[in-house]
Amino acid sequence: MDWGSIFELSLRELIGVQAIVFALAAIGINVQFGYTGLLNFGQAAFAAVGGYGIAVIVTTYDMSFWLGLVVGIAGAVVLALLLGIPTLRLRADYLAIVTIAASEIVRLVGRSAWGRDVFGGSDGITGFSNDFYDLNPFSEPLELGPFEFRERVLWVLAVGWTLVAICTLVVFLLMRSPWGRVLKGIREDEDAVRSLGKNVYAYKMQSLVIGGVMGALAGMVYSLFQGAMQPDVYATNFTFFAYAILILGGAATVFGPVLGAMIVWFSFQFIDLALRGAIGQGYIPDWLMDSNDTGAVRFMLTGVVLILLLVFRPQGILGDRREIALDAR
């Protein structure tokens, strides 16, 4: 494989579905923690609910598919509202331990084996998708220069992008009203804003709960577009991940997850495609690496990075260091 087309086929990641789900995620935690201060490590959790949502509805209860949206986005609500009740008035690292273990507990749930007959049990759920790919107005493949996507691929990259829109469009608009402007002060100092009145517990769930619904999108968009809910796809490297996509684009701003979720799956493929080609061509010696390396050496490289990103740029490519910057030094 040549470098013309490793780079051709890296730049398809840019738009893929694997970059708006992690926007869609990173998007949720943005307002959670970019804007609010909030430390949520289970937005696997939420994502997992949204898809679930769907499944549970449409394949184990032979229900609509619309309902089965509507479920998602509910359960979404309902456990940002059980995850918040109780840690919310308390120190931030309360919530961080609370939705870490949540994420863990959606999981395991959902891939038990006594559970096996609502959720599929470890190998998930099937067939809920045919709804979604019946709304298709897509008839033929769509040829985008060196790029061709076929007619589902091509359904679930418009919903998904439309999703990520109306989300970025969200963003931008609430961070400019003066319920935005409460949430950075919240971050700031959130002593200093309840001493002007303002309920802030009430602000923070807020916050925690528009963050999930938008990270139950996500596992909505993902699980469609598979065509299966599996619940170890919604493990916490899922969470890991959308933080790190959020700290790359910049944290406290409207378009840095988006550019940091195309950023990082473009960087994927390319140094997986690139690392292949080095070693198919002799430029890298067995003894040093094979192709079965190449999946951690990505994630190896992109982790460092991260690091020099931490170091040299904290705020992140799009952030300013005046609003938020994370300081690794």
Given for the second form:
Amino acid sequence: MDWGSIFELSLRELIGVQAIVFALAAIGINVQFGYTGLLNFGQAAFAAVGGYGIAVIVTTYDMSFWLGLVVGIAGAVVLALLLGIPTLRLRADYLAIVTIAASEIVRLVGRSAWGRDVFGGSDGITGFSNDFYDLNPFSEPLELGPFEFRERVLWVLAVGWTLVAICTLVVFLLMRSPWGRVLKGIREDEDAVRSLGKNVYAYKMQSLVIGGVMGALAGMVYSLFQGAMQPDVYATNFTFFAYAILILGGAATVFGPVLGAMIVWFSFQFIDLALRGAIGQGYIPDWLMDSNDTGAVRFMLTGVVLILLLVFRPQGILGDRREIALDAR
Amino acid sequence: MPDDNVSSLTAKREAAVAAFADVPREPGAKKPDPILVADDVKRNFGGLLAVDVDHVEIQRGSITALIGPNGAGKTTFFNLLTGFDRPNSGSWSFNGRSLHGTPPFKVARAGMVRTFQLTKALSKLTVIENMRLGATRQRGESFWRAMLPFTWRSQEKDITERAEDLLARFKLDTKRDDFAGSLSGGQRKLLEMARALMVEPELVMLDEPMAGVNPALTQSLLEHVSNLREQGMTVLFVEHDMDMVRDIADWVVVMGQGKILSEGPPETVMSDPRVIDAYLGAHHDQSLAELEQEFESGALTAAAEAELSGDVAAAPSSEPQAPPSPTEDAPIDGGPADEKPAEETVAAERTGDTKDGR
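Alt. form predicted in complex with its partner chain, vs. the form predicted on its own above:
Full assembly next; the chain just shown is listed first.
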């Protein structure tokens, strides 16, 4: 087995585009769920709206890429308002139901035959990323020791990690401010916050919008990297991956979602390659599993790791143990 | 409070009591200077009329107790007044401003702040953060300015100072940086009260401030409540602890089955036959003649008073021990706010217990 190449390929995933996309989505969920206690199970819908914003504006309507960015973000804001207005006055579980339904609605409308002219049906939309790559300042591949990044990837990584840094900074600034304090208060007990003269509904709405916009950024980065906007990427498992990442890294921590995303995508790649290598070398017998099974086995192993984590470190990697201990009282 | 303030303490109390001198001892009595006036407030839960208040006024600068048996509608009335629940009809005004249909946060901003029967400390926030949250009109609570710390830092410093003063007064300063969830039940009650004061209210509404509090803390909580009046605030509180009502209330409003049954100073109210009936249940298992005889001899009143003060040991032997009949007791005691079966409620009432099992 070539451990060198396994590590190299896994480390690429550590800082790869998938890590960026899920870090952004998880930062958004962190604002909503980690700090405000809003169960948004529809982060995939926000990501899809972001991706469709660019794809539809550029490819379908042949308009400017920049307008596409604006439409994608505005779309996420509108979606958050649509979901929030009826549900945020109700108990938390209603938002969960509505958002998970909305995320499927967005995906199914996107892949429907009815909307094929606009959204491209189940094949999705391609050919909208040229403007983005025209902005690429990198003209040749970058070599860093054993790593080599092609210029396209380099550009996506640079933009993506900048976005992650900005979002993390925004969360950091917000959560140490009185605004963040109100959010955390709402998470603990919204009636208490109401009784202190805070407009809880408005704060929940702001939280939903901000988290949703970060989700839209995730979708934009991913579809620009792929050069294609495919609705089925944004199925509900997109959302649950982001949740798993957030819980792994530590909900209600500033760097938790970023760390979680890096670890998860590193581990996925590492487990996959290590299993393939072991099968290739005959360390794992054929009757147990072959190389086609690695995709499923890595999810099983990830599940085991998450269960162990919740048993032995329920606060996540970066979380504060004392906070979890309070729940047990 | 320093000792030299003791004279002014009593002065405030005397002023409050004096204000009630000419107020008739009857439900819905007019007060000389009401801060809160409610008219015809009704709230239905299904077929049950949980609150049905014709008229009530709360005197400014006084401590008013709202008492009544379990399920009398006290907490529901609180919820209606503070906007946490909506009435089927009615109107009420605070400082002359109508609050009907006003959402809870605006009620609080208007200067009417409540606490909850089940304490709502924000567990995963530290004590000082709980306190800071209470301050109103914070610049840093707007989204855009939140990201620019220099716009709110000086205000935050002032708020922190005020919070620390209050914490010191409530003897929570040593807990400043602990999570609120790690405090004891009594300390949480103190924190909740201190946090409510951060809003700088004119009217403080305390829903069972003594519930679940260790007796050792009771005295200091009592002092804190009466101190609120000394600082010029008006207090309205719901309480089952009759000692507390007797000690600090200037005026008592009694509710039963959603209605205001009686009003008056503590001593008067506690001997009011309507109040005694509400607490003990109607004397359905006695003949009228028997009841009358007992009432005239004063035994019934004395027994009821002993019961009201929560003195179980002195519970009278003359009290009828027949099992309570649910058909007659249910409408009195099995109110909407508590889901306990009527019999259990009656039993709890008899032993002077409250909802919190004290």
